[in-house]
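Single chain ahead, written as structure tokens, the form predicted on its own.
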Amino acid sequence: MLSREIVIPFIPGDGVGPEIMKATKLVVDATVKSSTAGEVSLRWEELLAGETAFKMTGQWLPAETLAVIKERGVALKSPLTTPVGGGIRSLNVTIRQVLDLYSSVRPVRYFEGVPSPVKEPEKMNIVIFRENTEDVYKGIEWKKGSAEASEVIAFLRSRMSVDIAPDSGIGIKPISESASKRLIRASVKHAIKKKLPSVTLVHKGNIMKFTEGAFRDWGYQLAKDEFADVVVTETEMKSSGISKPPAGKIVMNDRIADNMFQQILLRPDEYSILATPNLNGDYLADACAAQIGGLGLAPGANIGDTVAVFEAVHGTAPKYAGKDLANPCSLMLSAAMMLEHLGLDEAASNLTEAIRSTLADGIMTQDLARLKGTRPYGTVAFTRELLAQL
């Protein structure tokens, strides 16, 4: 049988990015080859972005890179540098917004043997669906003292009777019905596909009633209009006096964001999918990841209707670059999500299982080994052990 070739655009990234990308490509090639008996092969297509792109082209994110990702419909990406407090805009945010990758999907699960700061980390198995294009990440803001900030403040004072200190920086937080509903729709469809029991809308609607409160209301309206045959709300269950949903039904509920942080510590096993506006999801995804060993074990995907970019969710860690210390698991687990997205379910499952088995054997990079007090493996040695599992 002739081999089917799939082209995978990839961005090596900055800092430790090239090291973890090299390791990830090796294990992805191995799992695809073994799981498909050689009937599927991958061709990796390198794209420029970040520091390397700037040095070579004078652009941090060349238009050609975005065009190729859009054409191929998929990409794998290592972390990219973004200065804090000024300079260039976040490249990660730009990629998501330009390609309309409106769902940030962050599965967080515990792997046996990994050190954790909580007593029962095995209870953590949550998928976070974070709206990816709006909220404060829209980047609509003006510096204190600028003409724009002064004009907005004057307008709000004179036309809206809003008391704002004249020395304020100004930011705008847009949350739309259309963007909220498509994100929540994607989360419910995922719950149906994976047979998960609940979708929780996480918001700060008690304070921001017309943005985050509306996000919650639009979620419930969506459930009523489009998923009435499979979704039952927590309120409906209480009014009917039932403690468990009918067979085959998904429970939709909502939680205030600050309370949700408590819930993921005290009762994480009561939640399966969290659907959130942009900022809440950012915080919650990292807080959940902390319970299972850190961002080095947290995969991520940015998914739109026709394009998906899979990425390690941690930073570039420049102080570890070139030292054979980086943990490649975040990018490898993101690659497993990519393989499932491409319909290579067995390859995805085999890769995830190999990571689980390797970690269970106590084979860990320095970020995890130092917490456990065991001998650390370098990036290369860890990858070699993982390949042996495959």
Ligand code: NAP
Given for the second form:
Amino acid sequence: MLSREIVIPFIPGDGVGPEIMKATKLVVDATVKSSTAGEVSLRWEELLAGETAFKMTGQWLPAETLAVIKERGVALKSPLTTPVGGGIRSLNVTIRQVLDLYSSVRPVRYFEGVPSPVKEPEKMNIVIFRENTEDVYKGIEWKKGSAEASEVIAFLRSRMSVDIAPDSGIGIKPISESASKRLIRASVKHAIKKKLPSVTLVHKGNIMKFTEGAFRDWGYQLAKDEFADVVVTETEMKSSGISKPPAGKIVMNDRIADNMFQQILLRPDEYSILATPNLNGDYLADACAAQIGGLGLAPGANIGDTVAVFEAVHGTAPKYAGKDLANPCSLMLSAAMMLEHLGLDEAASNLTEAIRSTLADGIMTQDLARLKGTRPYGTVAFTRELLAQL
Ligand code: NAP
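Structure of the form predicted in complex with this ligand, please, following the form predicted on its own?
Following is the full complex, with the preceding chain placed first.
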């Protein structure tokens, strides 16, 4: 029998990146092999980025790396160091922007047995869709006292009658209808595909009406124009006096960002998808991850129309590099999302289940074991236990 080969470009990354990537490739190969009975095989294609790329080519992010990801349409990525100074932007942000990966997707769910700071962490099962290209990610900023800042301040004073202290730094936060709608569209499609009950638009529209408030309004408009057959709004439900949505319908509602932070602590089980502009999503994703045991267990994906890059959400954790101490679960769970994206649903769910049952058996790396006072497993030993499950 001939097996179907799928090529997966991967970036080993910096710091703990190469260790967690090595562990992840092993478990991904194992789950694909066992769940497809050998019908599918993976060919891993290493791409240069970060410190290794800089040492070898003098470039932090070679154009060829981006070209291959674009051509293959998928990649698995370990964390990369953000070079400090020298005018180099975050490589991670550059990859997302150049490839137009406009949805940052972060599922946050609890795994039994993992230490958590909250009483009922199992109530958290939320997917965050965060806009990934604009708002503060546009990076439009000018330093206090710069010619640009002074010019903007003078323009606002003379033409818009807006008074800004002359010793201000200036930042601009653009939020467009097109970028907001494509992100919210992706979140509603995900709710339909996964049969999830609600999509919540999280915004700060009470203060910023034409950016954050508009994000909310465009979301409701999109629901009306494109998803009227499946989406019902909370307001419509209230005005018809119904407390539960009709069967098969998705509820769209909205929450102001500060309220959302208390909602995730007090009533996380009432939410399933949060669609957010860039900055709100940044804060919320880490706050949600903290409730289920931290970033070591939070997977992430950056998804556009034709390309998707799956990555651990934590950074390079340089203090653990080369010490066999890193938790590989974030990258492994991101790889599970990648397998699902590639249509290998069974391989994905078997991998997630193996991680769940390994953690439930109390087998965990030092970041989690130290909170429970149990014996920690190194990255390699943890991976060996997972492979046994698979
Ligand atoms: P970080 O690498 O995420 O590490 C912060 C802390 O989180 C670590 O000291 C450790 O906590 C814990 N941690 C993170 N990953 C872990 C893992 N796999 N296993 C166990 N513990 C883990 O954040 P940072 O120190 O702020 O950033 C370091 C570098 O990574 C920077 O250059 C930053 O720009 C970059 N970065 C890259 C990405 C990306 O590539 N997507 C994302 C974020 C940051 P304890 O010390 O408490 O044990």
